[in-house]
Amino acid sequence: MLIFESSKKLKKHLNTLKANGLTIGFVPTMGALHDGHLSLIKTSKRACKVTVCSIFVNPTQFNDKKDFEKYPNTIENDKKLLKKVGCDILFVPSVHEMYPNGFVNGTQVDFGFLAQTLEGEHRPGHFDGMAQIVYKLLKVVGPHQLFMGLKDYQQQLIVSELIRKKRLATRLVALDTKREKDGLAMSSRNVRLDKKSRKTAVEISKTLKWIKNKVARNKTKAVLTLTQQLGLERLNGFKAFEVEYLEIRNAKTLQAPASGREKLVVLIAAKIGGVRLIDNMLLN
């Protein structure tokens, strides 16, 4: 596995590979890798000749400095995992490498409602920072395919819009959320959960399944509204949770559903033991 810290050197190397007809797959991460990340790498390897992974904890997408400081750093173990699954190239830039002129956002993309709702409401500036670094990384790597997980559902919608608005020659491939055996969505933040919180955290995915089962046969607007309310009450019944939102939305626009005939997704964000977790599930 080749390791690059310089954007210019990586770009030069990848341009040579592309000139030789090799397809490039890209998996951007913030490290603290788990099986969810590794499944993206494996999928990229099957689809493309060369797979690039980046590890960069992006300061501009953290609206909470404490959250940024607590984000796990396991770079040496990450390298071992990437080598084990056959990742071809690892890009590990410094903050200065990615932001040589400071944190001024030059991406200038208006994502409208997509970035204003849900995570946008609870994490002001998060999507501006996320889109900024994804655009920078895509400009360096210039991949044919970009692989992301659906756990960060709203994020992949915004990245798709970024690619469209910037007219990038990259295809976004969104893959199903990888889960632990008990159903908890895999996340780098899970390592911060104590035993008690970890045991209770699975109620997030259980609530998602409960909602999906409730609306399986009847998706009228009234049923969706009632089920959303009951799902919130169910999750709030566990005192350990501080629920930020539980919403059933249109899966493409994230607007409130007008009817059950739309493609729907239910999304949850909740804190437990000081750790913020998100999860979602498509309802049809």
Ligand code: AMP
The other form holds:
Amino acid sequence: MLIFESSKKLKKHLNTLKANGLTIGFVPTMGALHDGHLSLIKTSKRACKVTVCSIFVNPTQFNDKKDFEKYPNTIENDKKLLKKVGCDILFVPSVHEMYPNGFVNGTQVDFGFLAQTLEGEHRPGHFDGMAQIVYKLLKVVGPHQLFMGLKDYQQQLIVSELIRKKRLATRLVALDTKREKDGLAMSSRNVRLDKKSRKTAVEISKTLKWIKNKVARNKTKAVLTLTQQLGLERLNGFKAFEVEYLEIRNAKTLQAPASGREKLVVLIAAKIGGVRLIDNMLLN
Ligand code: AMP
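I've shown you the form predicted alone. Could you give me the structure of the form predicted together with the named molecule?
Below: every chain and molecule of the assembly, starting with the one above.
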């Protein structure tokens, strides 16, 4: 596995590969890799000749300074895991490498409601920071295909919009959420859960499944509204949770559902034991 710290050198190397007709797959991450990340790498390897993974804990997408400071760093183990699954190239830039002119936002894309609701409402500035770094990384790597997780549901919708608005020649492939045996969505933040919180954290995915079952045969507006309310009560019943939102939304626009016929997703964000977790599930 080749490791690059310099954008310029990586770009040059990839340009040679592209000139030789090789397809490039890209998996951007913030490290502390788990099987969810590795599933993206494996899919990229099957779809493209060369797979590039980046590890960069992006300061501009953390609205909570403590969350940024506590973000796990397991770089040596990450390298081992990436080698094991056959990742071809790892890009590990410094903050200065990605932001040589400071934290000015050069993306200048207005994502509108998509970025204002849910995570956008609870983590002001998060999506501007995320889109900014993804755009910078896409300009360096110029991948044919970009692999992201549905785990960060709103994020992949916004990146899809970024690609469309910036007319980038990259195809976004969004892949299913990898879960622990009990159903908890894999996340780099899970290592920060103490034993008790880890045990209760599973109730997030259980609530998602509970909602999916409840609306399986009837998705009228009244049923959706009632089920959302009951789902919220179910999760709030576990006193350890501080639920930020539990919402059933249109899966493409994230607007409140207009009818039961559209594609729907239920999304949850909740804190437990000082750790903020998100998860979601498609309902049809
Ligand atoms: P992160 O390192 O958390 O920024 O995530 C990097 C990429 O991995 C994003 O596209 C995430 O959506 C994806 N990802 C994170 N957790 C999972 C998971 N449990 N299953 C599948 N993909 C995931």
